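What follows is one chain in structure tokens, specifically the form predicted alone.
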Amino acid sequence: MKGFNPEYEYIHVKNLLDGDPYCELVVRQKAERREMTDSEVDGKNTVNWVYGKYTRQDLLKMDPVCLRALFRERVHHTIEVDIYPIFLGQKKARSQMGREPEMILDVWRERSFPEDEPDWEWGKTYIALARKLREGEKVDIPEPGPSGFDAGEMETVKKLIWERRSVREWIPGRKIPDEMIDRVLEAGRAAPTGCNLDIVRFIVIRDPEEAKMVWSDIPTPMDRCVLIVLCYDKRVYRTVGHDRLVPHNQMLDCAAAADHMCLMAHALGLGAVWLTRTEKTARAFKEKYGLPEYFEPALHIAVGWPAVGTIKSARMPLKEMIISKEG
């Protein structure tokens, strides 16, 4: 590991000899990563990532899904995380700021791919700001910060958060319109995603035979509900090295999306429940559904019209959930 990248080390976090049920190794940074100097960044010819560099030729051959994700990740790490401290006068703009995502955008254009989708527009906004900062121009934050909700809006938020519940019984034969499922999916799309990598993917299942591939610890008859399987695209994390650095974030992204989706289902008057998977059932689903190796099922939700009112589960007091409020 030291020969591959001396900034990282293997840590033995679980060991059979210590009484743990299995052995587990993790890769961890030995120290906080040093910010690269301007002389070390060459955004015209290479793109840096945590374990190496990509040349322009690498980018010209890269899978479009991975190239697009690399663009978002580079915008995030080379512009977004720096630009707000610059706005606040806490640091100065680097002369190479934003060069890497500019290069990726150039390659994307050279490959004649469309660039009018929201993620590209988002990235180009940051690139334009970075260019102005490099040239010494003074720029302002283009959007206001959160202003807070008024009392009526807060009641709606409270109602949504505290009244949402898991529904496991649905009305037989009552179809859910496609536009409602789309709104549930859009809520998942809006969920936060680590480093803006956008790895979450959806499989919507209405067919009873296909539904048999999905393991559930409760019955999910297909004349009563729709199943939505949430997967993540492992190619993206491999491209930026996150599969070695923070692999668990892939499941966390799917969890955030599922939570948003269940909230939207509740707001639409639908009943949803979050259902887990095991390693065995995930492998079986991939094989039976014919998914490529890089798509990994994380969990699934069932959505339908509630057949009966349910008793909302209650939580233990907040004071018993807080470990510490010091500092």
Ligand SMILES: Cc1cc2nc3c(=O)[nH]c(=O)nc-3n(C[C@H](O)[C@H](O)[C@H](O)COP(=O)(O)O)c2cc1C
Given for the second form:
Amino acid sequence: MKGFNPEYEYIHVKNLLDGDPYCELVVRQKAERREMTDSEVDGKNTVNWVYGKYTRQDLLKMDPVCLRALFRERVHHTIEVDIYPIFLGQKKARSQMGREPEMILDVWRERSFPEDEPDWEWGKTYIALARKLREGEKVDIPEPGPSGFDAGEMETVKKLIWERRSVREWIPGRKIPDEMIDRVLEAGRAAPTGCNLDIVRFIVIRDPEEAKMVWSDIPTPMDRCVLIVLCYDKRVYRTVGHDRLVPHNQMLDCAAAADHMCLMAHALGLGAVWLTRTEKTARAFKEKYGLPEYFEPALHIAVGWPAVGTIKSARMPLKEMIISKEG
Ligand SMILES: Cc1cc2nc3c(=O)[nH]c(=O)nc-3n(C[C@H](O)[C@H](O)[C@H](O)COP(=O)(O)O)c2cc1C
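Can I get the form predicted in complex with the ligand as well, since the one above is the form predicted alone?
Whole complex next, starting from this chain.
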């Protein structure tokens, strides 16, 4: 195996010689993310990803969704995570810093895609800073860090976090305005995603009959709520190799978005609940809606106008949750 590909290793998970009842061996990829050296980061002609390189030709053919995600990921890993220690004088800028995202931006332009959306603007800000640092110019930290909330703001945050609750009974026939659903979706959009890859996608279902058909194994009254299905786009992780390195982040991204969305629903006076999915419902859903293979439903949330008061759930004491504080 190693002769075939030295990037792989052969590991004894269980070993008779160590007293295990049997031997178990796994073959797995060795590569962990590591910093590229300047000579490896040749952003003029190639863009590195975890398991290889993309040439300009590759980028010219790449699906725009993947190219755009690769741009955000490269800005994140080659500038954003590097630049703050440089600002603080703890590290020196690499001579090729920012070249890779610059090349992706260049290809994006060559392909005549629009570049005025917020993720491109964010990336361009970092590219401009990286270019200055590369050329030895002094640059200032552009934005202030968090300064903390005042007491009044803190009360609101506390209220939001501790009073949010799952609501499973909704008023039949009372429509949720589109603008409210948009605000809930916007809250999901604001959630963090691993390496800023932005893989979360939404499907909003208002038709109760459709919802009943697809989610028949969930005993929630679907004739009085809006369902928002949170999916992730698997193409993106395949492009950057994270499907092999950190596949679980795809579900975590959807979970982070769902939590933001439930908080926003609560602040709007709506009642929301997470609904998990089984493999069966995910398959049924993909089939019913003719979703391409690369959209994977992760979970869904149901939102409606609360029909009854609910007793807020309680948590176990914090001390029971802490495994260790001594580390
Ligand atoms: C990952 C996850 C999956 C959940 N799935 C369901 C579900 O399928 N059906 C349901 O009624 N509630 C579901 N919930 C909601 C939980 O039951 C609820 O958050 C928990 O009981 C705590 O109550 P609270 O949300 O009112 O604080 C889910 C919550 C999470 C975080």
